[in-house]
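Presented below, as structure tokens, is a lone chain in the form predicted alone.
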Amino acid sequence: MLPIDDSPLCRDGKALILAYDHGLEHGPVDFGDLPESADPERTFEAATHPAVTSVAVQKGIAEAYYPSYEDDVNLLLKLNGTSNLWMGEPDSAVNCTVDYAAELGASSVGFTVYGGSNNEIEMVEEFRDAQEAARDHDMPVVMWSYPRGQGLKNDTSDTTIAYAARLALELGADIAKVKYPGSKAGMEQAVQMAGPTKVVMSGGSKTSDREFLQSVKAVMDAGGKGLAVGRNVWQREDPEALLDSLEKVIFEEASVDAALE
């Protein structure tokens, strides 16, 4: 692993992920709600919070929108991604290079892999080239972790999340983004399983504000280090006021209702 507490991905050993990979992954139902959060700037914008530690999007949106940024934020350059699109069993095709991610100003990049698809080999494969490849640049690898396939019945029950947080771990990732298994005692199993891989918890579909800072509450009481984030945010009307709380819960070890006030 890499010591990555002082690495622009983390603020004090913690790591607050801006994600807005969604354009790709799931396409524009996820802007459907506020038309405003389709544009890229929206997000960017965001990203200059102080809470948030980095911004992760495919290479094109970087290209387009991060010069503007890079002296406010940090990118996290997304290797992979497949449009909803494809109908398939769970595959994720490699969209750039740890190289290119580099010339375009990446601190850190992230991969997908889908543990347990029929895809899996190929996936840990490519994986490897590109972990490799980020060993060379020095730069951290996040890893999003999300067993599914044909052959999962259940892609959040406490020991799938904890394999998932196993693997990065295996693999070599120095963060591991899982799904919240739905429970403390379920994202402690995940944490003890990763070892010194750090565990963030996927933000997931949109809820309301306090249900949402429950659960990255109990994971930072279970270990947990921090949350990589999309809908959730920019999702939201005033992005702003979330990202306050969520500061408060994740850097200041605040309340809930503490963070809410």
Given for the second form:
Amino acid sequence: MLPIDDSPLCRDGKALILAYDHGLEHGPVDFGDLPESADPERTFEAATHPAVTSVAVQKGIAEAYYPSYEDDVNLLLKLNGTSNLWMGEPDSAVNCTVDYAAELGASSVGFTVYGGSNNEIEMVEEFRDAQEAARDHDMPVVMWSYPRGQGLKNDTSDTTIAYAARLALELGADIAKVKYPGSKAGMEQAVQMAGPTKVVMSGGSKTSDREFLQSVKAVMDAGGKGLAVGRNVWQREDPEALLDSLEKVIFEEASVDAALE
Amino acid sequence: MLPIDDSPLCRDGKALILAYDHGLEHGPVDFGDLPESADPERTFEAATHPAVTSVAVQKGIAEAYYPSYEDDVNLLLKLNGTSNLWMGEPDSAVNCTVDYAAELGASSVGFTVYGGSNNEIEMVEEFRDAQEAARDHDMPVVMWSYPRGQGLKNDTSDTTIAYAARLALELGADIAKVKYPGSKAGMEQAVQMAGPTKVVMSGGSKTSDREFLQSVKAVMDAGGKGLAVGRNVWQREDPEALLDSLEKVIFEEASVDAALE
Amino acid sequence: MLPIDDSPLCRDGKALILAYDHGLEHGPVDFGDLPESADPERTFEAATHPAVTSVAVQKGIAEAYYPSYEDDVNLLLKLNGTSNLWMGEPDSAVNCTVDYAAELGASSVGFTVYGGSNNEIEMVEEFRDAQEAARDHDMPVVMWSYPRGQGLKNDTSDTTIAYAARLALELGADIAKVKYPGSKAGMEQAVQMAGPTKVVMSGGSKTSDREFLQSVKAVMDAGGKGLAVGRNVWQREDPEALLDSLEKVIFEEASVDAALE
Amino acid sequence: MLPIDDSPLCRDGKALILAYDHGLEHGPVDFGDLPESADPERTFEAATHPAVTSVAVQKGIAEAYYPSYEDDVNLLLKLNGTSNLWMGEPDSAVNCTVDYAAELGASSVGFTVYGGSNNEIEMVEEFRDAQEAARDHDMPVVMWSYPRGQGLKNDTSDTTIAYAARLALELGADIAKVKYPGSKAGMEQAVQMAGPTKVVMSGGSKTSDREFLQSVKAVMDAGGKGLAVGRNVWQREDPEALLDSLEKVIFEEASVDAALE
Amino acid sequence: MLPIDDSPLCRDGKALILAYDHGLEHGPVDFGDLPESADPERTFEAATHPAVTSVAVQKGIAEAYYPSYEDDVNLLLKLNGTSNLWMGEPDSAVNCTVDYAAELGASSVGFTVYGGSNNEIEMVEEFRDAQEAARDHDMPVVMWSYPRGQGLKNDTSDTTIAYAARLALELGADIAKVKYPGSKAGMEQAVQMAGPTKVVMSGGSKTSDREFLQSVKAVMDAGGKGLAVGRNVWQREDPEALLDSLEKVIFEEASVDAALE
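Please move on to the form predicted in complex with another copy of the chain, as the form predicted alone is already shown.
Below: every chain and molecule of the assembly, starting with the one above.
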């Protein structure tokens, strides 16, 4: 954990990361309901919204699109990822080096760690390399901390999410991106465990505006520092409307009702 | 994805790659019907045809033959490959470094990724090293993107081919070489998923002139940017005739009938 | 083994290491009985007690908290660790390099070796790298020497603990942190095997003050050089009281009764 | 493939490699019939025969004996090898680096690749490193190309030997050392597949003079460029006599009858 | 094999290595009968005997004790080793680098290779690195050449021991440390196979003075160049007495009777 409040990843100490690595992780199926969402440009446009503190994409997307947006959007380069064509014990290929991320203009990096996977040992060692290289570039590190694997029964219990948040702190992540445990109380536990590492909620599948904002509000009330959102933004016909609402809930402490007005 | 329209790999933004790595991948059986096709010189001669934007071969073939053709042919060095004497879960040995490819005069490199294989993680990490090294040499990267492996039932469904094309974009390939999904609609989906990464069709086994040109035409109509062709050219008695036709379909937007005249 | 009596890790040739890597190794469950113990700052405060010769934490905790305590606390950076979400044959991820530990201000490093695990070979080779790098920085090395794994029936027998202590000497650790074998005689055997490598007892689960101090006293009487204690300190409402007692037993050769007064 | 006709490995574009790596690959049993054959000096003496273009040995033999023969014998250092005490899926340990081979005075290097083995991927990648390092030293590379492993039924069929020869060409070997497929026709196929990579026959077990010379003659008539011979020379009481005959068949295009006179 | 007669490892071309790596390889059980033998200092004292050409210990023992003996004892650093807590297919962790061994004052290095183990490939490649690094430091290399593993029935047959000796020669060891095959004839075969690589007998478990000296005498008569002895020296109440006898047998060509006087 390093002081990151003044980094491009944060605004008033909070973060709203627009995540768009689904083309690699899930493939075309995620774009099925709204075909134009397959176009990364649409997400980069959405990322120019003042609520978005960074856009999170894989190397190839950054290479192709970020040059046109580097003045208006902050880049969080997601360093590892895996297709869901592959069905083995959870793992993730490191498909971009930190040095190359820096060359592409990234101001922060992201890294998935599947605690509890048979590949935990290897992933944590790869995380070490990425984290220490990021320190050389003064780039904050966001850990996608997702306990998953053979030995793990329920990956969204309060205890598991709290453990996930703690792993991020112990291993040196600046932000822990964790699943929503389902309640404000669960999130409070995660926030407590993470100490100064900021906890942000992972957005998950698309839900209704109200339902989604309510979970975000619960996260903020629990001491969370924001959100990493993907499908709930770019799978919507009008991403801007939801980003307006999110801005109110996250940065202006508005109620869900006020944010939906 | 980097701008490659002005690179030797393209002509008018399109590519016709003459692939000749079959001696490694398939062995002598591919030369059985036309024994003289075993001689790489014959393929290099064909590659002097103005329709061919690059010839794709393995390191050893390049070492032995490219010095005589470096003024007339552009070299795409295929960096990995495997014999079919080996029957395990899909994988491919990296048998040439990017630095050595550059030394041999390559203007671009090629790399196979078997998404969905149990070796996907390792192959993607090897691709990362190759891709970033190629960037240092300003060499475009072509991904042979072939989903394959235990977890994969049908590797030419529209969805799988579209996913293959997307992987190429997400991981930073400039051109995605994918199997033909069997229809123009399938190819359109792949092209849409690949964004600015150019999609070229993988030629596959030898078929009739008309049938082959029709699939190429469908690819071009679907927004594809060309073709990587092997057996359909060099297994023919007269490679030049088909290359003439391909030139018309790919670079002159001719109909199949016109191209066959 | 190098001369470490004058290093920050020792006081009068003995060591009291306050270990706080439980958030990684055990997760939130260890903080359950005393929620404020989840806050690393509380442990760092306790570590300012003159009895504590070093605090042992993982990289992330050191990054976040040590800058505020570097004048008052000596840092032992624990270089490897694993969550208990993972259930495989004992292993531990190297999550911090020695160079980075030095950058964070560590004056010594810690490393777990599970002798007898199927991963013993790999762990010993990782230990080699850490140990030799630590020598370059003149940093003492503490081995968490815990025989564990498929081939091992009873990991606290006198013979096993003595072997654990010997491994630390043979492999070049300056301090061997071993489980308490249950008796003074067992500890004497371990001390004899370790030669000049100092043996410290690993504190284990929380017990009563008297019971705990009695085992520490036995260790000191057996020729042990101190203690690495975690839960028995920071899981207590008043860590300072027990540290006062430990100081008497370890550094002032007091009896347990005298130490409890 | 590089031009090697003027290298020490060739004489008039052909090669006669005296192979003596049997002490590693087969052990003492190969020296059983003729105990003095265990002495490497005897083989080095034989290698001074003008017919021998290089002697092929492992690192340790080169270290011990080559200093006395460097003026009279050319050294081909065999870079990998394995004892037959080990019975797993075919593999070979790289027991010498190319740099060290150069230091020992080698003018060429040899490397075994077991195409079709489950270790093919790894072996080909190790071959890549050796081949590219050899290029830095301008040293020709000889591939012991021996398809072998679980997936392989018959390793001396014409097709398999032809594939073996092709692998050598595709992967960048200058000479392919292959098993004799049993007929001139089989060898012609291998020679055709190898293109400019020279094909030499692997000598195999000891047979009669006439039988052996007949197979060598068939190889030369098929376009082969020589022989790598071991037991058929140094297991003989009088190696020189057979080398005289081989010289006639290989370099003077003599008939077997003439060579035996 | 390099000329080592003038190195500290030899006296009159012969070697008597006092081996004391049992604390790592076997653990406390080896010190059970004579508790003071657990103290490395006792072995270092014994090593000052003029018959001892080097003492062989692991890194940690060298670090702790060699500084006091560097004027009186030559150090052979054993670079790999494994505890017997671990029960897998024979393997050995490389726990010390050659560079660090040199820093510690070693004048030679030792390395175990288990030919025939499923780990033979890896061990031989690790041996390569150690051997070539030792050459850079002009340090002789002693191979503990112990065929062992699943595929191996009888590891002390004449043929196996002879193969073990040959592996040492082929792979570039200067001295081969092999088990006693049980007879002078067996040892002669090993010596013949090793060529200029010196063969020394591995001492094994403690036996009577006479029995032990008789086997040493047989080794010397067979052309062996000495002994690596451990338990037969330091498990004795009076190590000096046996060393006196060994000196006579090894360096003064005395009979066993004369040596026992």
